[in-house]
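Here you get one chain, nothing else, as structure tokens; it is the form predicted on its own.
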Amino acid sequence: MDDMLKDLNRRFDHAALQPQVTEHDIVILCREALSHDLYGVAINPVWVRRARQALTGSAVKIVSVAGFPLGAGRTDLKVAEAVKSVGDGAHEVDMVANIGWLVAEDFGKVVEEIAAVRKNLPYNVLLKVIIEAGKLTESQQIAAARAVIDGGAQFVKTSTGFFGAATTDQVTRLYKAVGGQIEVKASGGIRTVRQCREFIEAGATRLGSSASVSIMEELRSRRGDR
């Protein structure tokens, strides 16, 4: 297996963020993450406590969300959502930036909102910011990535997956824009090993996918594992 795919499992935030997700789905998600030694599970805030119970004693991280999926909520509510999730057991928070502000190029407001969330979280809780790159022009994507840095977050994330898939062009653009200051997470429509390789080559260090298990099974099949 090539080095690009080494430890691929440890790049996945295994996601179950759709509105119809049930407690049973969350239990299965956590079991899958444990079985495949995935990096984390990405879930809505209401399920964080249940995931914490299912993952007790394991290395699997819990990734919750704030302002998901639209990003159009009030800043104080995004802060509260993020803080409550961490209190319930989340190790990381993926917040959605205010996409309207990004489209209007009101980047100062975006920076202020990210900073408000960041300053209310413990230092060891990673904050990723979703910019919904498919809704932005190329120049807006670059400026959005800079705003994420200026707001103090640790990752810029391509998209929620609700409004279009991530592209390698987006990841390449964001990777160049952040210049190694923060990391890039690709999310949305990632369903094959080939896509994973392309996103990693483009600069993504984390991958968000609801198809993590089938991707790992595809990879093991290629390697001839049993």
Second form
2 protein chains.
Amino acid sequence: MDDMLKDLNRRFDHAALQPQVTEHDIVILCREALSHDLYGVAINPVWVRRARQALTGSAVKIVSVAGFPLGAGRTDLKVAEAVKSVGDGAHEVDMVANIGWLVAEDFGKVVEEIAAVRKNLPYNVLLKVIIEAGKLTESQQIAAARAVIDGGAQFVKTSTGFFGAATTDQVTRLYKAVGGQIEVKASGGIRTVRQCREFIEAGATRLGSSASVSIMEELRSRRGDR
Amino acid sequence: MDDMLKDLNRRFDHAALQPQVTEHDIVILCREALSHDLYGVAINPVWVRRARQALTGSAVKIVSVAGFPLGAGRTDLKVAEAVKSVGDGAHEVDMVANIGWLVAEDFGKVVEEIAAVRKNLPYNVLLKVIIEAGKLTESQQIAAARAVIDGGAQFVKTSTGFFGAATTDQVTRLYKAVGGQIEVKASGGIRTVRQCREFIEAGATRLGSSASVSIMEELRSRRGDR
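Please give the corresponding structure for the form predicted together with a further copy of the same chain, as opposed to the form predicted on its own shown earlier.
Complete assembly follows, chain above in first position.
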């Protein structure tokens, strides 16, 4: 068994973030996370309480989002969304940076906004910041990763999944840019064991995917092949 | 000149809602709206103040969004986003309904949420509700339109533009469903004069498009042809 894929299940934020997701879908998502012992579920704020109920007493983490997926809301409401999600039961928050500020290279504003969210969250809540790398130049991606560190977040995350897939190059670039100070989450278009392997090799410690279950099944069938 | 296309400019919410939109893009959007005498600009909340500054003294309306584009946030934060946008200068708010509730046919919750936003806005602010028709069955679209009326909003709007284009069938269906009680806004994938004509014929009184300028130029070149 490939070392890179050891405990792969513990790297997944199992995601259901589409607008048409129902309460029923959230219950199924939580059951899947429990049955495959996945790290967490990544869901929209309106579903956090329902997920808390479905996951009570388990180790599965609840990951909510803030300013998702456009990142173009007011800072005070990104803060409020993050804080309320934690109040509802979220253990982690994936916020979207203001992508327009990143494109305009107004990094100071990005740092300030991240810091505003960070300082309003309990210290034990992990904050990830999505930079929508596919909309940025390579140097903007690097500067964005530095801004995430400066804002005090714990992860830089490649993409929302709504505007194209993450690439190995992006993960490698972000991993180098953060130099071990924070972690890297890859997300967007992750559907195979092979992709997981490549992203982990490139430096990602967390993977966001709506295909976590089929990936775990692919892995299991491979193991059966040996 | 085609009667359906009379004053077409006055039907456009000229939209720039992508995550990578910058302050500079917003300034250009506002200038375009001024120079073509468009009805309004449709923008994300973080840019409303900048647009107000750019549009001071003009007739161009500012349309902001709430819970956009997923509709899967908490109701209290959709309310807060709508209220703060109006405080920042928005004249109209396009909110996204909870699409999961619509899919689960939990229409009572949808009505309650719309009513919560409506009752917190000044009477003279128009509220539109996006139902993301492409994610709904035909009967769900009709029930959604009724829910929008029951919630007290002024417009039902087909789509966010992030999950597929509006269709003429959707607009016809919504127009019949609302029976003149509220108006219909078509949005998503509108790029030609021909589409505008079809949507207006089907009953839409407002059109959301990021291609308003090229549509107005197409119309002008047609007029030149006569």
